[in-house]
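Take a look at this single chain, the form predicted on its own, given in structure tokens.
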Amino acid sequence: MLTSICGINWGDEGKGRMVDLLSEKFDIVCRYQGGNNAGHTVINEKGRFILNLLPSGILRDDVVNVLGPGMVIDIKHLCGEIAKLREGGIKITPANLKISDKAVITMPYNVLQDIMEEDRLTKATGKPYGSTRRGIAPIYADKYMKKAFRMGELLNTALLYKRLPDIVAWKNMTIKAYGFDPITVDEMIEYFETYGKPLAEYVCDTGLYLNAANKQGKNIMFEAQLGALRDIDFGIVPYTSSSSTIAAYAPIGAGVPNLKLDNSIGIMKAYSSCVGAGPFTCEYFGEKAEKLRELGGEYGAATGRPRRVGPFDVVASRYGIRCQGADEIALTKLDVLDGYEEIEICTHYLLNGKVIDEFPFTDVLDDCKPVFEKVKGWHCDTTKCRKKSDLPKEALDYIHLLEKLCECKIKYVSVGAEREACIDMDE
């Protein structure tokens, strides 16, 4: 069984929480795109963990975790992430962590490029892209310019270091143009020696490994970062990531383009949240935003930035479900709405006086206004609910309304951050 866990909206939907829960049924969890520019917060009996690069399956002793060739890996950050997890009692060895030899290495100068450009945009226009300043766009640019280093090169550093001088000279043309001091070859060699060598034992051909596992009948989960609206092709460009967050890309980014998904599980919140800049039609402001943000603890796991928040957005969610080819939905953070007597839903957009139901091209999103409808809230605690029959009628009505409006079955409903705080709606 090949299953993708993917975000329906702007990211931060609670994918890590659902991967941690559902990974009990899987042998392998594979991250297939992105880098350390977003995080998954997972709470279980072992503690509270923030994962940026490692798949959420790393918290289960019997699950093998794979970082696929579609990823960009900050090796310094990965070494630190592994060290923190080990301090928390998590076992990490080459037996349960495998890193694709084709995955690309995020370099210190990529991070510097990201920071320099965000600062330039802020000063020149006051409108930065809202980057996490972790080098993601520059390293993906290097990848497609064929000037990036790959994890497999850590196994032959003699050849790797022969490539360095030309790349460093090329990068320094950009760095000096921004008015910064140039980098040196020796600095980059030290980076590889310090953070690359400890990871070399994890590097392998993950495509061969996953194909063999599939032939053996293993259950494989593909874990995405961010959501459909952050996809480089289908998202709110340019306020997106630089990789494909779409479920259809999962086999490619995992290193097994010959395999086909059996199931796509889309993750979406019972309301909306968004980190960073860009259009966010359903956004709340003022006291309404502060209340929802505090109730939901809406601060970025990777950056700590306050998330923008709003009510559930039907238009954006229906588009995300279509992009992800979602067969079923896991609805997270229903409990955050426990304190509301009335709950708003953004059911349509208003564009130049016309009501629209389909998510439009990015350029006109700023001109769209939300059309809100109110439904009755349940105004009681759902955090102890573990079965569908435990939920109050109004909460069930809300779930069924979202199913109808989004035209996709809601299979799971989470009512808390803990692993067990989830309801299977089929049981």
Second form
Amino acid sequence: MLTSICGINWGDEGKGRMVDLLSEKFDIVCRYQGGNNAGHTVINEKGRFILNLLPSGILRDDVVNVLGPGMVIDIKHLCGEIAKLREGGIKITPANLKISDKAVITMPYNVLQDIMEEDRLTKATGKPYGSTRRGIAPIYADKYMKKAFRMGELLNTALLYKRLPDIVAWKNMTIKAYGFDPITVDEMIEYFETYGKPLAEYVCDTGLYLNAANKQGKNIMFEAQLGALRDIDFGIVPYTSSSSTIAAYAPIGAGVPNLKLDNSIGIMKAYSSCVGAGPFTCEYFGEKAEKLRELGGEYGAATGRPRRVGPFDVVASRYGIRCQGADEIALTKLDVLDGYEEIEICTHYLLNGKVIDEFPFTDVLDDCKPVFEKVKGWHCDTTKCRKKSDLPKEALDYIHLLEKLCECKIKYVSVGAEREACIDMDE
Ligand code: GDP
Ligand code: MG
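The form predicted in complex with guanosine-5'-diphosphate, contrasted with the form predicted on its own above:
Time for the whole complex; same chain goes first.
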């Protein structure tokens, strides 16, 4: 079974939490894109964990975790993340963590570039991209310019160090143009020695590993970071990430372009949240926003930034489902709406007086206004519900309405952050 778990919305839908739960039936969990700009919060019997680079399967003893070639890996951050999880009692060895030799390395100068550019944009235009400032856009740019270092090079540092001086000279042309101090070759060698060498033992051809595992009939899960609306091609450009967050990219980003997904599970939130800048049509402001933000605990796991919030957005979610080719949905954070007597849904957008129901191009999106409709809330605690029959009628109505409006089956409903706080709607 090859399954992808992907985000339908703007990210932070609760993918990590669903991967942690659903990975019970899987042998391997594989991250296939992005870097440590991800923040997945997972709460289970072992504790509360925030994962940035490691797949959420790392918390299960019998799951092998893979970082695929589609990823960008900040090696200093990864060393820190591994150390922190080990302190929390999680075992991490080359037997349960495999890093693709083809994944690229996010360098400290990429992080610097990200900061320099966001600051320049802020000063010049007052409109930064809202980047996590973790070097993701610059390292993907380096990758496509074929100037990035790859994890496999850590196995032969003599060659890597030969390549280093020219890359440093090239990068310094940019750094100096921003008025910052140049970096040195020696600093970079020290960086690789400190944070690269300890990771070398995890590096392998993950494509070979996954193909062999697939032949043996193992179940493989592909875990995405962020959501469809943050995809570099299909998202709200330029307020996107710099990688493909789309399920169809999973086999490529994992190192197995020859394999086909059996299904795609889209993680969709019962309301909307969005980190960073850019158009967010269904956005709430003022007291309405504060109430929902507090109820949902909407502060970024990677950055601590308050997230922008709004009601469920049918237009954006239907587009997200289409982009992800989702066969079924896990609807998360339903319990956050427990306190509402009436619940709003953004059913359409209004563009120059016309109602539209297809998600438009970014420039057009700026001019769209939300159309809200109200439905009856359930106004009671759902956090203890574990079966479909435990759910109040109005909650079931809300779920069925979203199913109808989004034209996709909702298979799971999550009513809490803890592993077991989830309902399988088929049971
Ligand atoms: P991800 O990036 O998609 O993995 O999502 P995040 O971890 O960034 O954000 C989801 C947040 O909601 C985390 O703090 C989770 O612990 C929490 N969470 C996940 N599912 C639920 C749920 O059903 N109910 C509640 N109340 N919290 C949830
Ligand atoms: Mg997150």
